[in-house]
Structures are given as structure tokens and as C-alpha cells.
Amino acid sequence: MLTDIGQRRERLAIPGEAYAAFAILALLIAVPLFAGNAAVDKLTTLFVYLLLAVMWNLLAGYAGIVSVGQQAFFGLGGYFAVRLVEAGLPPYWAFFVGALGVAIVAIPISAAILRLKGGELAIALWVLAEVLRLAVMFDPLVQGETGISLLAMNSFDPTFRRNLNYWLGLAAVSGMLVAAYFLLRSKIGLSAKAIRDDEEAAKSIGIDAMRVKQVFFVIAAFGCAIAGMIWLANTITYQPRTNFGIQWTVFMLFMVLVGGLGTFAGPIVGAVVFFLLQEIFGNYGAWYLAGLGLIAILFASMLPGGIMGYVQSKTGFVPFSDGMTQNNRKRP
């Protein structure tokens, strides 16, 4: 019993890296107080990328659910917000309630779609995203491809709105990272690793694979919906082709692949790398997209573990160990 208590305390203990994270968080909270509007907007966009990367890594990296349709929840979150605002709910309340609505909708979706495996599951999720996009386009409020502007956001002072969106994005990223950290170190998180490695073997030892995968699926849907809300709050305009665009999943794939699939810090590193590449080379159009594809191919063939996988293999250090990998630092 004492051993079990010790192991439980070890799983729930806050790692030393958290102190550095707290310092970074404190600095980020203060950014709107000294940075310009452009910097605040760009960092808000980075928070959207971080949320998407972390959520996709939860699915594929830990639960073994490879999805090419997470844009379904990104777009659905924005749509729910638009509808709730139209019904009279204040915008920021609509964002929160809309994200919860997406999580609720994801429950029956997960019960049906997670019965599929591998490529069938991935394609089914992509088809789901396209079906939802077409359904939203038929809503007269959205006006098809034209989309709709969330005019209610204009009631806020522009500077106040920009800063509030920034802090909302920062709070969402911080909250989802903390939730993911403790989820991965819980019994459900350890069960997810067993399912990812060998689902049939996991079932044979009594793990309820469907329930575990549903938990990860719904949390990821909720996180992607929040990302969609923040994007809408920042851009104000909702367009189905953009909000349900496949490019969001492509971005997720790239960030997680480059940062390190199945590592806690990998999506964070990958999101920062992607953001910097976009800032430096984004104006090159097709050449920029081709460059992203080339980088992804190089990582897949030469560095399949991503940046954090390489760091782990060379140093033995796993930042924010998730309880699924050995957090052994390299000793001299």
C-alpha cells in the first residue's frame, strides 16, 4: 500500500520544469501592458496553434486516434458561438457555452465513429468535417460561402477586446496543458498508452478501450472548439470554408510531427517552430507551402521522433514527464 501511495504521489507531483513555466506565464500575462497591438495579435494566433497541436497530440500521440478531421470541431465551435450570439447571449459567454456544446455533441459522435479503425477512422472524420461544413453553409444566417461577421464584438473597445482575446487564449492554453498533464498521469492516461500500443492486449487485461478513447476524443474536440472560438474572437468574421478548412489539420500534423509525437513538450515546440516559419516565410505563397511539406518529409524520414524525441534520445531528459516515459536525466 505504501508503494502504491508513493507511486501515486510521484505521478501527481509537480515537476521542476513547472517553475520555469510559471515564470514564462507571468511574463506572458504582462505582454499586453508593454507590447504593441501587432505583437498581441500574433501571440493570440500562436495560442490557437498551441491549442490545436496539443489536442491533436492527445489523440494521435497518446490515444492512437489518427484524425484528419479535427477541423470539424474548430469550425463547429465558431458556428455555435455565432448562433448563440444571434440568440441574444453575450459574445464571450457564447464562446464558453458554444465550446461546451461542441463537447456534448462530440459524445455521440465518438460513440459511433470510434468503432472504426486506422485509415477508415481518419477518412470518416474528414468526411464528418465536410458534412458539417455543408450543413452550416445551408444556414441562412451564415449566408453560404459569404459567411457572417460577429458584429456584437464591435461593442467592445478595440484595445480592450484585443487584450481580452489574448488573455483568453493564454488562459485556454495554460488550462488545457495543465489538464492534459494530469490526465496523462492518471489511470485513464496510462490506459490510453496501452491502447495505443496494442488495443487488443489492453482489452484482454480489462481496459475499457472505447471509454478511454471517448474521453480523449471529447477533450480534444473541446480544445479544438476553444481554439475556433479564439480565432473567431480575433478575426470577428466566420466563413465555413475557412473555419472548416483542412489546413487546420495539416497545421496540427506539421506541428506535432516536427515537435515530437507522443511527447508532452513536442507540440509546444512544434507550434513555435511553425509560427516562426509562418512569420518569416508566409508571404512566399506556394513556395512557403512547398517548404512546409519538404520540412515535414525530412522530419518523417530523418528525425521521426521530432525535436523533443531527438533531445530525449541524446540527453535522457523528458521535460514535463507525462508518466508514460522514463524521465531519467543523463548522468555524468
The other form holds:
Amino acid sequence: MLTDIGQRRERLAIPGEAYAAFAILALLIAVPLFAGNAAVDKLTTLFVYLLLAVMWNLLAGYAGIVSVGQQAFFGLGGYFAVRLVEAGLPPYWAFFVGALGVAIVAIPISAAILRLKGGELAIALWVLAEVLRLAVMFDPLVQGETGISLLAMNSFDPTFRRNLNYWLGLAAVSGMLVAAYFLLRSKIGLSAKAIRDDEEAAKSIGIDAMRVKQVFFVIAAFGCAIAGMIWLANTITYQPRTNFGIQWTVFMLFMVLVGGLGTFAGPIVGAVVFFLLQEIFGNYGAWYLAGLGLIAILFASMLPGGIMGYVQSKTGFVPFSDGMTQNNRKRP
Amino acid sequence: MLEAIVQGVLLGGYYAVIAAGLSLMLGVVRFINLAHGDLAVLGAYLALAAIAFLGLPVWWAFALVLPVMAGIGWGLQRFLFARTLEGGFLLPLLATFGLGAVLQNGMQGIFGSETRSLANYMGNLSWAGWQLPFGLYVGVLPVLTFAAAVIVLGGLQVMLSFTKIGRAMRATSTDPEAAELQGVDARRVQRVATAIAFMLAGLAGMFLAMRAQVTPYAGPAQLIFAFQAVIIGGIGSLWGTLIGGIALGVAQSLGASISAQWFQLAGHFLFFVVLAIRMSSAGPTRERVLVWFDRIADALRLRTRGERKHAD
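And the form predicted together with the partner chain, for comparison with the form predicted alone?
Below: every chain and molecule of the assembly, starting with the one above.
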């Protein structure tokens, strides 16, 4: 079994679907040159969703961490950026440094909180997000519920700013996807899958489960912080209740569950589906959100593998296979 | 200070009721129902709807909500939760989180976003109280809630200790497979446990709406409080949820005397402190403390037999 994986890992040739990905990337890079402002804005939002979905899939699909508190890092990233800009850093530098700061903060958090498991971990992370939100609201700069506008962003030309946000979002999504691809093929990625399938068995062959989970947790925190930065760069306003909102986690869960938990392409498919639903039904407000919940329930009970899980089991085609396909896992 | 502590203790009664349902499902069905708080709010809105649309007297409305909640719980366990439980620990969490979104936004769609309260239908009960020595003022409603909590927990204890279904529940919570070998229908037991948990959630929601305003999005905060009470009191202990609820209520109440934000923060901090103590490596001090907790629990017969976790 182990040698089997080893042989699979050696075949690190560029898969066919990668060429399609490059073509899509080239097309997306060029979009601001011919598309209207509204389209660029909407695609930037899609990039935020994509980032969140990919990060949540890394956590739940590979490291077995169900987080309903990922908004903690989304919101904290925005707060760090606001504070750094206030301290005099140029906005886009503040975004990058702030996201790194979130990743650093996530290290001690992961060491403490990942001792919990399952539902306990899920709720503890949620409480953490609430504590961070309440703490941020104490900052006089944020003024409690009121929030703050990132006025420094107004020094940029609106079109330039919009396009820059778009390209940064695209760069972040592509970068994190490539990072996730290699992470999952690395020793740590394989260890994570072993832990997800059977934690006790994985520990018995010498895998440091805690360390592996920490790596995934910190990367996901960084990715969510980046997503929070792009959101902030686009909306310019920072409000604790919005940026630390539980709805971000609802969206992440929906995208990953619908697209396919634990598949590489799943969160991408899920994010696109979610984005389209948002565009078509977003105006229905509460009923639209209730519908999202209902779809999530249906997928959890009827099609737990999501769209990609279904496609992969029917066709045997696994885009960006990580060396261990769905079929492989089901083998007794 | 004294006032805050008394109010906090009484608030703990409410937390005990909502936490007992969560704890029961965690023990018997083995997953954390992330929609538990939303179900409590659903109970409150069902009561409001029964009063407004069916024209029922308040107490009749309450009596109607409980079996309805039990029915919902039975059905969801039968047709949804049991199915997701087969797919590991992830799917029940995802399904109940989705259920929470359905409940919150569905209630928002039907009832709108304005805050509602049952207090309007309670006559003078919502403000009546007793003037006690030391300048203390205690409301009738909080005292009634607390008394109801003790009665409910006592009833659950009697059921778990002396009835056939109660024994089956304890057996299922200890080891479902072994229970099945002994002729227990674990699936049926889990349905009963879920039905009871939903009833407790509905009851707690009505208590909440009697003393405060509710909105369709009030559920997640209630879930967090319920879970904190379970953790602070100790998982798997029925009376522990009352102790946990009281500790949480006192912390929040003391926090609220600083500022509104500290109401929640104080509870969160207590929660993390208890978690940290529980997670800290099992040193001799910790073991000794836990053993003493167990001895006290045994002496007071707070736990049912066989639930003792720490050896002497």
C-alpha cells in the first residue's frame, strides 16, 4: 500500500487538466481589459468565495477539522489591515502584512484549540470568533457596531483600484490552489488523509497528528485572512458584525458540501454554483438563505460526496488527482 | 454584586434546560446539534403563532408546542439525522448547521425581523417580584423558570434511572453496539432522545421569550450558551448542566454589571478557562480534583451508576 502511494507520487507530470487551468487563468487575467466594472467587481467577489471554499475544504475535507469559526480569521485579517493602515502603512502592504499576522496568531491558537475534536472543536472555534469580534469592538477606532471606512483607499483611482483588487484576488486564488495541490501531494498531505480516515491507526505508524492538523489550520487561517483583505479592499468599510459574521462559514460549508468535500475540484465547482445562485436568487433575501440551508441538508443526507464526488465515482475522472482517488479510499 | 449573583443563578435555570437537551443528544445520539438554539427559538415562535393564529390561551399554547417539538425531533432523527450519522462525524454537523440556516431564515421570512416576546401575554407575571432583605429584588418569572428547570432535570433523572427507555438510553450512550446485542433498539432509543431534546429546546425557547425579546436570528447565541453550560458542567452529567448553567449565568450577570459586551465575554472566558483546565495534561493535581468531584457527585447521587470517569 505504501509503495503503491510512493509510485503514484513519482508520476508528478503535469496533468492534462492543468493545461485547461492555464487557459482559464490566461483568460481571467485579461478580463479587466475588456469587461465592464460590474463584471470585474462580481468576479472579485467570486475569488473571495473561491478562496474561502478551498480553505474550508482543506480543513474539513482533508484535516478532519469542522470549523464553524473561520470568520474569526476573515474578520481579524480586516481588523489588522485597518490598524496597520492607521499606523501609516500603505493599504496594500497592510493587507499582506496583516494576513501574515493572522497566520502567526493562528499558530498558538491551533496549538491550544486543536486538542478538541469534532463538534466541541467546531463550537470552540465559533466562540473564539465571537470573542475576537467583541474584543475588536472595544477598539475606539472601530467604534463598536459602527465600524470604520478605509479612507486611505480613496487615494487610488477607482478603476485602477478595482482592477488591482481583481488581479490580487486572482493571484491569491491561483496561488492558494497551487499551494493546496502541492500540500496535498506532500508527506503532510498524505498524513492528513491517513488521519482523516483513521486517526488512531495514523498515530500508530508514527504520524504526528497534531502537527499535521496545525499546518492545515494555519494555512486555512492565512487563506481566510487574505479573503477578508480582498473583501475589505473591495467594500472599503469594516464592520465587526459583517466581517466576523457567521454567514461566511455558512457559505463555506455550502460551497464545499455542494461541490464535493475532500475533492480537489469540489470547492471550485461549489463556489461557482454558489456564485450563480447568489446572482440569480440573491434578491429573495431570507428565503434564498433558507434555500441554501435546505440544499446543504439535501446534499448531506442524499449526496454527501457533492457534485464532484458523484462525477468522480461515475466517470472515474478525478481532476487534479492527489494520488489517492475516491475509489481508492473506498477499497477495504 | 449580590443582586447580580442571584440573577445569574436564576438565569442558570434557563441555561440548564437548553443545555440538558443538547447534552442528551450528545450522549445518546452522539453528535452536537448545531441547530439546537434555532430550535429553541422555533419553540418560542410556535407558541407565539399558536396564541396569535389559533387564539389559544398562553398556557395551552405552551402545552401544544411541546408535543409538536417532540414530533419534529422524532421525524428529523428518523429521516435526516440517522441517515447522516452513517457517514461519520462530519455530516451530522453539516446537516444541522444547514438546518439552522433553514430555521433562522424561514422564521425571518414568515414572521419578519421585528423582535417579539411572550411577555405581553403573561399579565403581571412579567414584572411581578418579591422584595427581599438586603435590597434584593427577585422576579417571579426567573424563580418560576429556575423551579421548572429543577423539576425538568429531576424528571429526566427519574426517567433515566427507573424507566425501561431510560435504562436503554444510558446503555446506548455507553455503547450502542453492546446495547443492541442486549436487545435494545438503538435507533428507536435515539429517536426518543432526540424527541425529548427537541421538547427541552422548545421549552427553553419559551422561557427565553417570556423574559426577553427574541428574533429569528437569536438561535446561534443560545446554542453557544447551551454548549458552554454543558462544557462547564461536564459532559454526560445531567445535574452538571445545572451547575454549568448557574456558573455561566453568574459569570454573565457579573460581566453585565461592567458593560453590555462583558455579558457575553465573561461567559466566553469562563468557558475557555474550563476548557483549558480540562485539556491541560492530566497532572496529579487535576486528577485529585476530578476524583473529588466524582466522590462528591457519588455522595450526593448526582450521577447515575456507571458514569464515573476517574478512578480513585
